[in-house]
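Only one chain is shown below, in structure tokens, and it's the form predicted on its own.
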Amino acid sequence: MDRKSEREPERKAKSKPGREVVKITGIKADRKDAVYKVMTWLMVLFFTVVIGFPFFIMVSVSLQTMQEIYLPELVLFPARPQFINYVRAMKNGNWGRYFFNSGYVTLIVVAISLFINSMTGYAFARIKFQGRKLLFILLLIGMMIPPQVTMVPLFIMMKSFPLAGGNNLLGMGGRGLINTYAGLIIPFIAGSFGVFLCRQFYLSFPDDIDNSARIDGCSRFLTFTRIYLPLSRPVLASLGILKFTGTWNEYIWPLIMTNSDSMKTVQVALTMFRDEAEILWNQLMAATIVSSLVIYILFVCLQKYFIAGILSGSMKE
């Protein structure tokens, strides 16, 4: 008993330094975590201010008078917010028609392109056929070609579309698809990026799904429509947001394809606030904010699926 009582203080003395080291290590780890969190929040705050400042300026200018806009110093907060600028901007032109044109073209483009891109991506990912890799490489090369290069040939194709707009079978004698909804829709219903995104998403599916569908007697098309398409909500949501944003914000193509006020889209209509004398900056910013609300609302509602779909593009074969 005496020996045990003599050893107990020695054990306690030996165990104390170890416990102190653990405590010190834990304190250092907690400090590192706290510093990391603070630095992360500071970085997030910095980039939020950098990105959000232009939006703040846009809102501020939309509420200012023209005298405040042309002052030598920058006015961040107007003396008296001019909400009437939004009313004047919406009365400056047939904005109901402009929003209808943009919405009609955008919704049809998104609906058709989602089906075509997803079906093509499914074919590249799940169906093995000769020349598949070569065709996919050619499709990726198409992503590297800027749209400005193909704009003139595409315009000639739309103008020479057979049996449209007074054209004969050879595509001559009329205006083709110029100043029509079809001319605004057809060039955007498919895209290389959408096919690539869907293909990468479908590569993550196991082969057992295809084998089970084949045993149940499903064809390739039924397998796609009944199994893969219902499971494609994340990638289709992200692709839909990108397609919606790109089509809604398109300016150059509607500008060269439309020549009447009734066919103008929202982005083309924004140019009416500029003339040879001056630019109505307050009304222009007001109309820009109103036209951008559609995209902001769409992204807020579908941001979860957007992020999930974008991450699916990192899947390796």
The other form holds:
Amino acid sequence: MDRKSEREPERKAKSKPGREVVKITGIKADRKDAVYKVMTWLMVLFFTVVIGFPFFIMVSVSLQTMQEIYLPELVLFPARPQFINYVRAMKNGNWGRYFFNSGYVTLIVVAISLFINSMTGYAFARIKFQGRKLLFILLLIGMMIPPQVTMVPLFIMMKSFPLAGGNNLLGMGGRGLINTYAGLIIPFIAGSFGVFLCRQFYLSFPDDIDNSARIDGCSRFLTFTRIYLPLSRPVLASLGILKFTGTWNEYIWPLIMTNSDSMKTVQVALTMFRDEAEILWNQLMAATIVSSLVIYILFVCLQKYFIAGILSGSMKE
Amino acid sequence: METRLEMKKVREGIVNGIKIKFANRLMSILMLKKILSASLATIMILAILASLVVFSSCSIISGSNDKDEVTLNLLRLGNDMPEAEYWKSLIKEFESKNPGIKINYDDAAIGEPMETKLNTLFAGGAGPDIIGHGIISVANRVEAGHYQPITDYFSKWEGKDDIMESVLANGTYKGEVYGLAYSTTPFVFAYRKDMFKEAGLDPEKPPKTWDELRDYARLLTVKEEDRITRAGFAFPMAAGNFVEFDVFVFGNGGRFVDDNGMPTINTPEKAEAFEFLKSFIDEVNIPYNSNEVNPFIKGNAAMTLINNVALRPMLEDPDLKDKVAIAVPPYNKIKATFSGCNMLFMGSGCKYRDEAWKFMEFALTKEQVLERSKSLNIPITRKSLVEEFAKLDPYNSVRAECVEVGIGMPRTTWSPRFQTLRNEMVQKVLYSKLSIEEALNEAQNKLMEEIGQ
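Next up, the form predicted in complex with its partner chain in place of the form predicted on its own?
Now the complete complex, all chains and molecules, led by this one.
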């Protein structure tokens, strides 16, 4: 319902005394609407500039020479746009490989995590079992612990993964999942937030759905896969996008888990434009833009789910 | 009749009993089937996971010791492409000459990324065998048990008498050798020849003493009304690591640590360095943060103290090449400068010490030191190469001299804290928040307090 239609009853109520009043109130309301619209546009413009300016600078710097970057005054428009910076940046390292690694890890994480998170969320929301509340509280505690705290224990777990990377059954003797795709994927496939999000979503489903499914002979798993999962598109899209951006932008975990150039992800590779004394800002910005393109495209295509994901949990339906 | 009815009831009871029994049996069979299928599914999932893990890991991971091959992990500070490429080619050459040894190269960006990675690897029991790191890591990582001494190997090394004393000192801690330098980054004094000419100064005679520096800086400063548009001498007013101040302290014969490893901040050498800087810096400087681009690089300063590597783009620029020159920084008592240094260390968990040393030795041969200076513009660290190095570039003799007289950060466990306190102290003095004496005493007392003295 837009603002105009919201005000309709108010207008109607005021119109009773006579035509004159209707006219005056109508003009006043139109004026108010116009002022409101202008204010809204000004606010939008202001925030667009504030948010868009750093992005503009990033594009501008990516097209500048190092001399222009070093100039004492700020250069907004390079004299001659240096598109070659993009070529140089992409030649500065094995970027095809880095993109493949990031893409591969991200897609697998998103696919598996959506399935696991939704299934766990479903169990917490729809199945009554002993210790459900306690388990859920433990899960919520997981959300409160910063990842830096769990980083070392998680690393040890990955290093001691049984039967991997030369390890024996007890997880000793080798390097476990260090420098493997599995090591980059496994820690991200389940997460408290995803389970929480799905649980909240499934709580809103009526009990009748479960009862009907049971009468029709559906097991729990079938109820989940045949009924709940097809209805979960909004929550899965939101979670998928958040998971995608989170995994794509992850820096610290790939940094510590990989130890070869062939396993580097895009975010780790972005630090390669710095040496002991200098940062190649133009190439760094060019590479950053290229690496962010994936996220921009995803955002443009699925922006309503992005916002839904951000707002999830803030409203009670 | 009654008997018949009773008989019927009994019969029905038996039938019902059988029915219940049958139903129970059926239920238990169904349950068993369920349990069996669930177990089978679990086993299958586990088997798939295990095979996936084994497959994915076996193809990428190389163990530390395959049957005939020793694999060593090397982690280097800094991940810029040119240096990474150099190390990869060095490793290739080494591996071809040493068929039984494989080096797994890895690197991490300077600063937090390297520290986070190294800390996690050591905490997880997967510390690298060979580590390329800076001076500031020495004391803390030795005390944390991350580095192991290499004194026994060093004492038998052919290059032990050839390595510059100042460079060797950087990797020595409590009488043991832990690290050997592969790269040095001395601070040099850079100046603009064209601006010297413009101001009537001889471009071939840069200032050698503090007094000359002050006079030259005043002459070279350009002002528009009261605003300085060109700094005569660019000096940072804020820094992540205020080593530019250290250059003056060292040039005045001062050090920040005594022979017993105690901090010596509030000594006359530092007070004199401050007095000298305060006597002219506000008249000749365009304030900047050392984490930003130096005004000298931007063409806004005639003289500065700068990291040799940071100056590289300027010296490589055909338009500026002949206008820029470098020299050993002006001094008051002793010819000295600050010099950073990256060294090769042997990780405490390294089981294959001989092989690791073999690699370190290979990376520090004269050929490799010279190769690094050619391809990466890194000053040499061996005395016997000074002449050869000087032939490569007209300013290489200056660079070599700066390495020889270079002094690094204190090799103590309190070094990171000293860095913060020193930075604060310099800023407080430069911005006149505290008097020189107060600032020196405050930094000294705080540091002493923090190290429990």
